[in-house]
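Consider the single chain below, provided in structure tokens and representing the form predicted alone.
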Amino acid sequence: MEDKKEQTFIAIKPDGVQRGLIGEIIKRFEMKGFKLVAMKMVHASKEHLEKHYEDLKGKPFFPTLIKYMSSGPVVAMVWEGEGVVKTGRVMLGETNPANSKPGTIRGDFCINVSKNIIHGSDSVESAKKEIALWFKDEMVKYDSCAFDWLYQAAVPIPTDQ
């Protein structure tokens, strides 16, 4: 069974912030059943973004990506729940919005790969790295009242009643 405390890093990019999609994106993750444990709005420095995207440094679009990501505020978040990394990626849709299905964030709100609204960790390992880069000791620990409704094993219903 996947870890119920698994965490992922999700960032609403400058175009998502400017277009007023913060609430809609948070709503989708909350409605799915994931728990928000950290969030902040930040205007990330070029140096911070270069570290975040260091695995893409050799790509021809790297300078444009850094310029775009530093062009306005970003909403950085940590979400927690069973399978949140994989499910979060499905909820985001494909990197290229043209390949994203309706019902996904990019499928519903994006038309261009260079302005694709949202970032999500692609693995548990990258989530840990990204969370450590964006958040120090800023995670809030709390018990969600929905936890048992989401994760408690189903109780068999007696058939003799």
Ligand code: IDP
Given for the second form:
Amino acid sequence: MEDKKEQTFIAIKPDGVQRGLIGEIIKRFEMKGFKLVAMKMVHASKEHLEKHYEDLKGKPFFPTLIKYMSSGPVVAMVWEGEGVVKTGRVMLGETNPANSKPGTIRGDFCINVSKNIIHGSDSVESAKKEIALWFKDEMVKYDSCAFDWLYQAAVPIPTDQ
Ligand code: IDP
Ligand code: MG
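Please could you give me the other form, the form predicted together with the ligand, since above is the form predicted alone?
Shown next: the complete complex, the earlier chain at its head.
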């Protein structure tokens, strides 16, 4: 069975914040039906970002990436819902905005791979690691009133029609 409590780490990068796209990005995840369970604005240190991107340490663009990500505040969030890691990546688009379809966040709002406005975890495993790195005891527990309307048949389907 699918995990309705699956979580992903989403971050609006410094260019997304500066370009006034916070509301638009949050709106897309909200309207899809995913549940926001943590959010904060943070100007992350280089050391923190080096940990976040440790898998990319050997890449030629690594120093530029760390400089970009530490150039201003980001909006860090945790979103929850069935298949949120994979669906979140689909909603983001490809790493390179030039390859991202219209209708995706990167496809609609940015042009260049070095300024691609948003981060999203690429697997359930990396989501767990990233959430632990960015949020300590800051996760909020609450029930969403939309849960049954998203996941269950709220009204039984009549059999006599
Ligand atoms: P992802 O963000 O789609 O998961 P990754 O390959 O994990 O893509 O790369 C992390 C980030 O590094 C990208 O979102 C982008 O900001 C930056 N990046 C990736 N490839 C390049 C590149 O070729 N030039 C400059 N920046 C890059
Ligand atoms: Mg990645």
